[in-house]
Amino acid sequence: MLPIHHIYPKLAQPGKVVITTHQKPDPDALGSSLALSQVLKALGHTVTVISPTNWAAFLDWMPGAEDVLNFEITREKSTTIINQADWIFCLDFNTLSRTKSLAPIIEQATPAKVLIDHHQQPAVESFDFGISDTTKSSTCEMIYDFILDAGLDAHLTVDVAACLYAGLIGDTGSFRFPAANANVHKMAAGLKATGLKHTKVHEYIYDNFMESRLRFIGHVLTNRMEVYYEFNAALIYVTKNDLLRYDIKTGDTEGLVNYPLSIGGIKMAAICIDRDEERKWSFRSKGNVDVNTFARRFFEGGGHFNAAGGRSSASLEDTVKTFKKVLKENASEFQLI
């Protein structure tokens, strides 16, 4: 994989560009994709953003979201666009498998593939150009750097800024997490300088849900949360019936894994959600508890040191049993006790 700066001179020549990201895109994934799309369109490129799956309704406000293609319902059209592209930008994922059923299409496509990502252990052999930087708070921060480094700051409009700010607050927990360093705050100031109304973005992301989601959270915290004080850890598990009972949609479980970390002494929180095809895990931690390694070793996942995801093909009951077992056997190694 060649360094990202090799593509800067090539951007002056308009071409056909596809931008994609991981399945079930969050604010960072969709925000970085739409921000880059707007900048490249301003340079004269024909740009299509393709999501592997649907996304949360609370992201529909993002400028350009109405034009994003959902691969799961536009397979033939999306595949044709990918195969006719000159460039494929791959944002906010470290391996093609995170694009679900889109993965083999991208893998077999001949256009040059560009990676921009901040997760650990990227599959660099899958990309022609790119940058992977785990010190960055978000892919949106990396797109902001890309815009400045490539000399494209004239195209940093208020709409671009809104998309980037959404991803920035999403991946830094509204500047709470350790990744929110001085450069992150400088970026926020730069985005504000465009005329960005940041309060509105916060409202879109955090104050834009149905009543049923709030009642779902109350139910889950009351009936589906287990706290293991002896290991300074907590688990939330969500059954399929819970999802159906409260009519839970994509994005409604976003951030739920963070709730147990507000309990004094808890260093790691996990959530397991019973999906049709698999059980989805998310892990969050404080300090020196490495959930990236934990997820990779036991739950076919990975991500960041303090935030990672995973999966299991076992039943909800069995994968929860596995979690409890490996937690007990490895609590000391992961510095939970």
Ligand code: 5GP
The other form holds:
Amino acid sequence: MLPIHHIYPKLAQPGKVVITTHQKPDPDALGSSLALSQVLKALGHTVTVISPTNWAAFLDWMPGAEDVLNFEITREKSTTIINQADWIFCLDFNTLSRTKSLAPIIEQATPAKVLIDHHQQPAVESFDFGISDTTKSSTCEMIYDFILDAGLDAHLTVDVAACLYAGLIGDTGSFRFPAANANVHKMAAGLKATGLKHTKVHEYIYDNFMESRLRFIGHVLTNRMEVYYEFNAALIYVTKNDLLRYDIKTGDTEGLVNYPLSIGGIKMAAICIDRDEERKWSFRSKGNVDVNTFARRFFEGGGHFNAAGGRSSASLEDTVKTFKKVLKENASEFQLI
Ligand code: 5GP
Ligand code: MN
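Now that we've seen the form predicted on its own, could you pull up the form predicted in complex with this ligand?
Now the full complex is given, and it begins with the chain already shown.
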């Protein structure tokens, strides 16, 4: 993988660009994709953003979201566009498997592949050019840097700023996680200078749900949360029936994993959701508890030091049993006790 600056001169020539990101894109994934899309369009490129799956409705306000292709329902069209492209930008993921059924299409595609990502242990062999920087708060911060480094400041519009701000608050927990360093706050100031209405972005993302989602949270916190004080950890599990009963949609479970961390002394929180095709895990931690390694070792996943995800093909009951077992056996290695 060659450093990203090698592509700057090449981008002067308008071409066909595909931008993709991880499945079930979050504010950082979709925000970075749509911000980059707007900038490259302004340079004369023909740009298509392809998401491997659907996304949360609370992201639909993002400028350009209406034109994003959902690969699962546009397989033929998306595959043709990918095969005819000059460039594929891969944002906010470190391994192609994060794009689910899109992965084999990207793997075989001939366009130059560019990675822009901040997750740990990237599969750099899959990409021709790129930048992987785990010290960055978000892929949106990396797109902001890219815009400034490539001398494209003139294209930092208020619409681009809104997309970037969404990813910045998403991945820094609204500026509270350790990654929210001085550069992050400088970036926020740079975005505000475009005329960005930041309160609107917070409202779109955090204050735009259905009543049923709040009732669902009440239900799972009351009936599906287990706290293991002896290991300073907590678990929430969500059954298929819970999802059906409260009509839970993509994005409605986002952030739920953080609730147990608000209990004093709890250093790690996990959530397991029984989705149709797999059991999806999310892990969050405080301080020196490395959930990237935990997810990688026990649940086929990865991510960041304090925020990671994983999966399991086992039943909900069995994967939860595995969690409790590995928690007990590895609590001291993971500095939980
Ligand atoms: P979330 O729990 O919000 O889905 O994900 C937390 C972080 O871990 C995100 O940065 C996400 O991209 C990453 N992540 C989530 N699931 C997986 C996974 O299955 N594999 C890997 N490598 N990373 C994941
Ligand atoms: Mn991210």
